[in-house]
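So this first bit is one chain, no partners, the form predicted alone, shown in structure tokens.
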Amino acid sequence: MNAQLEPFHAIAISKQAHALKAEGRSIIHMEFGQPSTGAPQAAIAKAHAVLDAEAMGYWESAPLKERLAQFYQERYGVQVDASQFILTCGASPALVLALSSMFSPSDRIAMARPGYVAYRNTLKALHMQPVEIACGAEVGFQLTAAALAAVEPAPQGVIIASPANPTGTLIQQDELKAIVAVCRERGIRIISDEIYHGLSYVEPAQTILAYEPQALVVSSFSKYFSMAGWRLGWLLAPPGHVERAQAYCGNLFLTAPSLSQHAGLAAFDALDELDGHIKVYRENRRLLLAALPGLGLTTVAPPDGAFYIYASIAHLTDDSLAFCKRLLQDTGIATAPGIDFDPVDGKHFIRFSFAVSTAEIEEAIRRLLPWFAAQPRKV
């Protein structure tokens, strides 16, 4: 029987924008957690130097993932080896990727709710079971320890982001320790996505590999390296797994692009640079966090990382699809609605991305300000 999966809804706003863009409208993109940045501008060099000169084909970078090793070991202190990279053709394949080589159709694998809506749809897709935990903004949106244990009976593995989608917030390194005590107490595999490490405003976040060495990492080139669209992520796998993980891969993806693979070494010169991006992030959450009160949006949870802000708007509607279907029409500002990202609850929600540009944010404010004290409060 195929599994019957619900629509990334922020794609469908996304197409609505750019049918009005191409309108001749003034349209500010926050639906989609995509830089505006594009890639450092070594690796765009690197990518002119390759096609001047190889033919390519399909390929691993051993340099890559040597280079990926050390950056562990630089920035976690932590020690892997070059051969648990397992590169793919971005962050999506490599959660195909664990999953598949990791678990059974029918198996149970918890995730926080509010989550990212690829997390359900790839697990019902592969005929798993999401155990959706709802966790509110007491518990800033997050997977805590307690809510695991509680889960009944243990799920066979559970996936993990901080900072996460779509909230931005991180889990607390006790938490995470707690966390991984639950897990290995109740035989629970952990799959960690990490795809938004390095974008960072309070505290650095750790990846779980400093507390469980047998957990799976998630990640890609697309977030702090600004590298979205040249499809490059990888796979962590511990020592024990890798073939298998590797066997599955070739067979289902064959290898990552390999002119990405060269441009995502160079990037590794270019870390100023890509830090630079963080200061522009920072100022648009600044921003965007001093609006939010004059909007009349006070149910949030602070983004540590990341670049989202997730808010109630309750107050306004039971419906989040509508309501960002006429914010766009009305101000050409595109946004997520909650439900892409909680099936319960996320009527009532709606998901900023602030990776535009500042002067994009002051303009996207100066629309919103208006707009959101004309709407009408719920009777």
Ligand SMILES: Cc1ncc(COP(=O)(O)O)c(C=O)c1O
The other form holds:
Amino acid sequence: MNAQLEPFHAIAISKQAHALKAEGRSIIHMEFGQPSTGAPQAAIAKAHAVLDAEAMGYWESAPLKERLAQFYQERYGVQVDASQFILTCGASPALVLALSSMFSPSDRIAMARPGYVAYRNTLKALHMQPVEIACGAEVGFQLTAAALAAVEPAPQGVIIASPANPTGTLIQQDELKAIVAVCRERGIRIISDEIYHGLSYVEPAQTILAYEPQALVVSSFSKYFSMAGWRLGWLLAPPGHVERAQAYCGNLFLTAPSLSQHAGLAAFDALDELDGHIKVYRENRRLLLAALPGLGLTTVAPPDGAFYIYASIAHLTDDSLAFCKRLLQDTGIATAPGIDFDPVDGKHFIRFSFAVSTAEIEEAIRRLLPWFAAQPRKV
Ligand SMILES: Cc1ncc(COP(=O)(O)O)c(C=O)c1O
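Let me have the form predicted in complex with this ligand next, following on from the form predicted alone.
Up next: the whole complex, starting with the chain shown before.
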């Protein structure tokens, strides 16, 4: 039977936001997790030059894979070989490759709830079974070793994300090591989604490969590199699994866009520019966190990374989608409803993305304060 996938409700909010904008309303887009900055200048310049000079057929950039391997050494002190990288059209196909090449239909794959909507839906599309583990504010909405150890029977796999979407929270290094120990003991394969690495406000995130070389890592140029629409990412597979994953990639997706591969390599010459974006996010995060108590939003886990704040609105509503629609209609501020990330408790949460300009955050706070103050508490 075909898998039934739920829609991504933030897309409906975004559509409504664009319709309001077309009517002349002032809209602040905090619904999607994408940088409002473009690709780094060096990447754009490289793309212009390549467009005029190359035919651009199917291609896998050996220099980009070499540069990625060097990046893992520089950023994490972890040695991987360039041949372990499979270049993809973003982290999304990398996740499909990791899951489809490693697991079988009906396999059970654990993940935190709340979590990125596509984990659950990709698993369903591949006829695997999501095993969602409820993770509340008291554990930073993150998976713990104890929670994973308690899942019976042991799942075949687990997807971890640190920093995570929708919360931006990190799994602390000791906890990560404990998760690895549980996985080894129980024979659980790890997929680590490291797409928000590079966007940290506390300690930098460590790759799972520092603790578990057999894990599969998915990541992309969509967040830290500010190149979401260029559709470029990677699967980093353990040596014994590369050939199999490569065969899946060749058949399912062929190659990543050649233009983006050229531009992605050039982006490594622009790390200072990219680090400049983090300064903006850091200030946005500070402003928004400081404003939340004034909005009456007190149940939050401050984000360690990424560019999200996930806050409880349980005192105001049991319907986060209707709440986000009303918020947009009244204030022009687009947000994502918690039900996108958590089908059970998400009705009580809202996600703000602060990957916008600081001026937009300041304006958003100006609009949010009177609106939240006017909201009746639930009876
Ligand atoms: C946690 C997480 N993983 C993966 C993705 C997919 O990213 P992309 O396919 O653009 O690389 C996203 C997108 O927002 C995400 O938040």
